[in-house]
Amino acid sequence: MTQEELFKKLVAHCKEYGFVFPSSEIYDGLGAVYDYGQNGVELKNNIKRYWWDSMVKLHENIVGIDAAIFMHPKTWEASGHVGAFNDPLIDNKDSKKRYRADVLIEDWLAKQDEKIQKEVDKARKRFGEAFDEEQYRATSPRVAEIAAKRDAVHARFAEALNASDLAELRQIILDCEIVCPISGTRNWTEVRQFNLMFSTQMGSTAEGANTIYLRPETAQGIFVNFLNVQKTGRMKLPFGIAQIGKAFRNEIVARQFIFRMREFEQMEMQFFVKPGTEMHWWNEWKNTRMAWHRALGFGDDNYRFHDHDKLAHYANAATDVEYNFPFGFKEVEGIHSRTDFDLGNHQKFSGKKIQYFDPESGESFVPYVVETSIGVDRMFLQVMSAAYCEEKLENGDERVVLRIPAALAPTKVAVMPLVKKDGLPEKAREIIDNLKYDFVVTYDEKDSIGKRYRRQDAVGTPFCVTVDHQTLEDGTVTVRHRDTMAQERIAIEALHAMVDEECSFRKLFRKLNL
């Protein structure tokens, strides 16, 4: 099975076990627009809970808020997204369809990487365990031929992108002979830049309205509020400001399932420090948010850093985590160094003073930021998409099973009377509600107890407890695990501890060393 059908199949069993709809179906859909349905909603609470826990209530000097979607016009002339918040863009003639300039390159530079990849495993696989992976790249003529033609295009790509050279954009294009996904074609257009953010009107009549934006990042309604937080919470350098939200983007070539839409939701967390220690911070919480990631279980490989070619106009350093995706590696977090630009701005066209004074040095300044910032749909399409799997058993039967880490799963247990009769529904209903002020429960009658398992492997439910005629005898039950499928028989007053230890982000949190 190719990544392209993993991906395919993923995205259905998303639809069709509960966990993102298309938005407005009845309707045909909107674009790159999405629904969270009723697993889907869980799982992404839960990722939302495992940040801000792991942000908020682990760190003593962090906080949080939750700022108005809307805010004051000027707060983006400040930011600079008014004026420099642009995708190039770049059209195919012949089958009318719009991509971004910068990713049709980057996807180009990965298929190198590929190539590179494909010639390393026919060496090992024609050298055995005599091969040597780093002596073969140094010197196979293939792929120093491929490595330095990748090099070159690349040296070129992060030249052009800091200079917004949009022809040498398109030059490149046409140098790599890329072709349009559609037509197969290379009948470009010239590259443009398109602004992203929505505008909208607020105001009691059309004549007095004032234009404003949907917000198209959630951070600076943290920047805004930084006096606020910390003179009302007395909060001392270093600190942060932890945020979840949704924001808003006019992708022109939303893509990929949610892994790229026009609404969705961030989770930012902008760590105040004083200049001069930026880079180490940035440097901590590199690390840490690694270990975050890493923290899951779904491959220490899967993850990995990509320093950007071309930095934002707010920022001195910035790199990305990245996960291997059925598409390849993508961006799911950034961590950026954004100097003072945000506060020292803000403190320039809102014409008051936002500065920490330093009660140590006696002196007042302007406090330097590093963000961490990851996208909640992201987040859970990684999740989604590390967790799938199908799996042939040893009777010759399959499964599709999500293994979601415990703690995340949408439903943590469901509790199964083995027949609709003799007292085992109640009794399972009554298992059920000791359970359900801690946990997400679920019961489940229908069909065989086969394929009830089955039904609960595909939403990733980690425990199937089924109650059968002993149950009423002596007061134990069954207790079935998701990823091992082994079967255990327990007191029905050990449920509530068994099912406490084993998906509590305690386990999640104890890797993380905070």
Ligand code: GAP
Given for the second form:
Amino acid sequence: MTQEELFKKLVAHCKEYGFVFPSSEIYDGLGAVYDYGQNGVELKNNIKRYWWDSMVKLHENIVGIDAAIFMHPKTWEASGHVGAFNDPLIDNKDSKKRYRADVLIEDWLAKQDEKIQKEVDKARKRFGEAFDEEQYRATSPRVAEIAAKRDAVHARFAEALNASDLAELRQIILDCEIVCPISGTRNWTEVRQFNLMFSTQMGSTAEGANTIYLRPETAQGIFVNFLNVQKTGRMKLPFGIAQIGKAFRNEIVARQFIFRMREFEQMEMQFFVKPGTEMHWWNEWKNTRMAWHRALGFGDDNYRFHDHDKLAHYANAATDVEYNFPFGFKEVEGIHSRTDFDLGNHQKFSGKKIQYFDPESGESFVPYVVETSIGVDRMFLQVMSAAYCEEKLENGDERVVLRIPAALAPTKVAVMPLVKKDGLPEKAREIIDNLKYDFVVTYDEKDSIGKRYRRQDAVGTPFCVTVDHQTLEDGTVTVRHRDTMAQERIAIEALHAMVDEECSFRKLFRKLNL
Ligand code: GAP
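Form predicted on its own done, so how does the form predicted in complex with glycyl-adenosine-5'-phosphate (GAP) look?
Next comes the full complex, and the chain you just saw is listed first.
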């Protein structure tokens, strides 16, 4: 199965099993907007809890807030979003399809890496066990040729992005002979800038109404509350403010399911530091955030950092945490050193002094900011991509299992009476009553036990508990483990403690060493 086929199956699975639905589907959906179903919302809430607790509970110097989506319009002038929150767009005149010029070039660059990898794979086959990949990469003329071309284009691309040179972006597209995936032609328009913010009107009449924006990032709600939190919380530098909330961007090229949406959710933490210490904290947060991702156990090699070619208008250093999705390594999270750009500009635009008084030095200054910013939906897609697994079993059966880490799994336990009589359903309900205050638990009595196991595997439930006639005699049940399919007999009294240990966030948090 190709990665593309795998991804298609994953998207279909998300819908079939109540994780993600297209928004307003009965009206044929709305582009790049999605709803989360009964299982999706549980997974999403667990992801948010993993993030929130790791920030706010495990750091004494980080507190949370929940700011409004609507903000004073001046916010977005001060933040630079009115002037600079643009994507470079290009249209293909034959297909009439619109693309992001930078994405077309990035895809071309990624293809060069794939070409190199193919050369390496071919050589490995040819040379067998004696193959030395490092030496081959360093000496193969074909690899050198592709790499040189890629590096030259990459250098031009980075320069054009940083200079916002739209004509040069177009020229790179032409020089690389990039074609429209729909029409297959190179009949491109000029490249234009397009602002990504959604706007609406505030007030009951159009006259005198104020244009306001739906926030394109949650961060600004934190910046404008910096003084409120610092003063009321008596916070001392360095300290952080965390927030989870919706953000909106009028993405023109919405792709890859919930990877790029027009309405999405962010988990952002702004860490305020003394000027001059920001690079130290930027590196610290890179390590902390990478450890958070890796603790989920999806394989360390599936993550990497990717430094930005073009720094956003507010940043002096920026990197992405990328995950190896079925469609390649792509950004899940950004870690940005934002200098004093935001607080400094809000001070300028509002006319209010936004400074920190350092009791040690007796000085006042505008703090610098290091932010960690991750999309809930992208994290959701990461978990689903990593967890989705099709397996052939020893008896010839097949199963689809979601190997979601137990703490994040939507349902922790499915309780199943072997038959719908003889007091077994009643006993199963008793067990549920004993677990339901602490865990999401479900009851299932329909179909054979085997079919019920498959249903729970497909939504990632870590434990199935079967109640049978022996349960009535000796108070034990069969616990079947999702990943290994191993079964064990345990006492009903021991169930709560076992589920608590296996599904707790404690297990994950311990790995973070915070
Ligand atoms: N405050 C900084 C900021 O917003 P960003 O790199 O534009 O930085 C941060 O966004 C994260 O938000 C991304 O790494 C991604 O996970 C998520 N994100 C951004 N745009 C998104 C979109 N259109 N759909 C889904 N997630 C998105």
